[in-house]
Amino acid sequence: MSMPTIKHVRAFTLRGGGADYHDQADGHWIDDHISTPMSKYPEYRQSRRSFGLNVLGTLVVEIEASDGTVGFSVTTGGDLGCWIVEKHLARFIEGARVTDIEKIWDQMYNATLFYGRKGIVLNTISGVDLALWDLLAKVRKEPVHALLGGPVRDELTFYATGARPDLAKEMGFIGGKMPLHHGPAEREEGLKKNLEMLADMRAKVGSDFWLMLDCWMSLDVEYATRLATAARNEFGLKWIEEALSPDDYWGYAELRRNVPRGLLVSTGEHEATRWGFRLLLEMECCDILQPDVGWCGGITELIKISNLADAHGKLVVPHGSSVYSYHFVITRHNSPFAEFLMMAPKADEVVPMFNPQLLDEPVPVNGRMKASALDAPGFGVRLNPDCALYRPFPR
């Protein structure tokens, strides 16, 4: 049969959790005194929303083919992402064949180089790319993972990110990653509190359960080295994540040289494209790459990042992005496990990560997910019709 062409692309925004998972109500663990680059200012220390972490909102990209099939994706980007899609990127999408994913990506990236390369532009390109993969897979009546070569294992294994690794262990996860609460501006007392939190959790989960720390770009090399050394030697920390600014490749290389043997350094959540990850690899900055498929350039770019990492003998464990990373992880040997964000306010139950925006979103059971849970066409999820979409730049 002839392959459909792309008839129309539309970009919407909406608020309240979902893809912009930091946009939560009061009392959520994800906004409770977590160390950030803004923690140096006391007035922005208690809440990440106080400095605007929730300002973007979710970007929804819908792409309609000439046969009526609609692919979609969600990522962060809000009104800014909508403007980029409708006012700039649409020209490269509409009229193309639904199979022209590589060409569309290349045109979007090169056409936005003068104001893009990373950040909100790559979030937006990622959203378009994910919608294209969803569309093509639906046209072919296959899951996205089938287009990527098919599963290499029968199930996914997960670690949990949240405030309660002890509860995550009871739920069957292989490890728990906690947000770091105190940064360098809180000096020795803050460092002491970080280690006390880790000591308390190690006592609760026992010696064999993985514990990790997510530092969210908030530390310097000296502080990160001291924290990592004590955390590994005293409490068996598995890895330290995103300790430094994503632009500080030299600092990451130094940190990796400095940490105790056996402790893994991970980063990449806020990195983008194969060129950014190439620097991390060639400068020996880390042991685990953690690209977010909704921010790094989409599935099309994640394939290239993963292949680069595989050639360097490094693991790729994508930052939590629900089905958009699950379909990829299950097809790659160098992605042996996946991240699950505990989006319940108290991190005490397993709930869909992108709730309320997605329906049919699969969740782990006892820390596992069967490959068959991902067998619906496309990414296997639907937009919740109860979520009000707003299209700020209709054409």
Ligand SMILES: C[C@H](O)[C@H](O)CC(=O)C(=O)O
The other form holds:
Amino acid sequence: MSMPTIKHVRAFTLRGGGADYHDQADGHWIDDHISTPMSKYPEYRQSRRSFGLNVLGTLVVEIEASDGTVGFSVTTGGDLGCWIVEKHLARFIEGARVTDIEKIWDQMYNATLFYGRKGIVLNTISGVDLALWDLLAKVRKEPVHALLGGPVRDELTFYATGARPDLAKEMGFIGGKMPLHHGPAEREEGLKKNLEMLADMRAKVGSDFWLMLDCWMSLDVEYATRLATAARNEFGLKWIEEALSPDDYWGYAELRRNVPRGLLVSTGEHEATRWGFRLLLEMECCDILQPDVGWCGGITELIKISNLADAHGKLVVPHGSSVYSYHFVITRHNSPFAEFLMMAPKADEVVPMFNPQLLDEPVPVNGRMKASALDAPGFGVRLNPDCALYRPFPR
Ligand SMILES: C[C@H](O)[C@H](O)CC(=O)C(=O)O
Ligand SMILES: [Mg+2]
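Right, and the form predicted in complex with this ligand of this protein, after the form predicted alone?
Following is the full complex, with the preceding chain placed first.
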């Protein structure tokens, strides 16, 4: 089979939920007084949008091959991501063969090292990489998971992230992860409220359902240790997530030594590349790695991160990212379950995670998803034509 080459790459922005899932309207649980690194400033405490969490918007990368096949992806990146794709990365993509994924990744990463390594540049590289995997799989008329070695189990099992683990339990999920609402700046009173919320949820879900807390980079080691100890010993918390700044590898190592036996420490959604995750692994920062495939470097990098984690005996449970995660998780032994982010404003029903930007996006039913739901070519999704695309830097 002669492989098509890449004719054109285009980058667009899109607003309103979807891949930038924090870009939601008023009244959504995801923006309701959540503890953040900015919570020490009272004026930025009530809403994450108040300090600009939704400034980026969605980045759509579209890659067209010489045979007319089009691969695409969505991630967080907006106009800045578009600029990086069109002004810098396009030179490594256009003219290459659709099979040149590894080489293109290496060129994108090394050419941006002087201003990249993490953050928006890696989000953008991830977006290009996901679009390349979508394209190659479509050219081959196979789902992406087939290119990754194929499913190792018949179905995916999900825990739900949202404000209502009690409803998630009724919907068939294996656990519920809640955002922490109060940070260290709200002192003892805030700590008490955090534990009261957990106590209330434990009473609602019973003793066996997994409950987790997502601290979104907002705590210090001392506070996190106190919270984790009480939450585990009194309310059976399963894991404490992203308790500290992603730059504080030393703090994570200390926290992991401090927490009660049986409580898992998870982190990694704001980490990128095999080198970032190598630090988390070698410094024994956590029990579960949570790379976001739309931010950590794409599928090409997630393969490496996952293999590294496997050799260290660690689980990889990717952060969010809908179909881009599902196609990976179904192929890995050390990813035994997946995350589902509840994007309904009150977390009271299952809606597609990247709603409304994608069409044909599969959702868990009774907390599960059959491998066969992922059998369409590529990542199996289409861009919703009702969402208005904008191309800020056309060439
Ligand atoms: C709920 C968290 O604050 C965040 O919005 C999502 C996240 O970190 C996760 O799903 O994990
Ligand atoms: Mg998280």
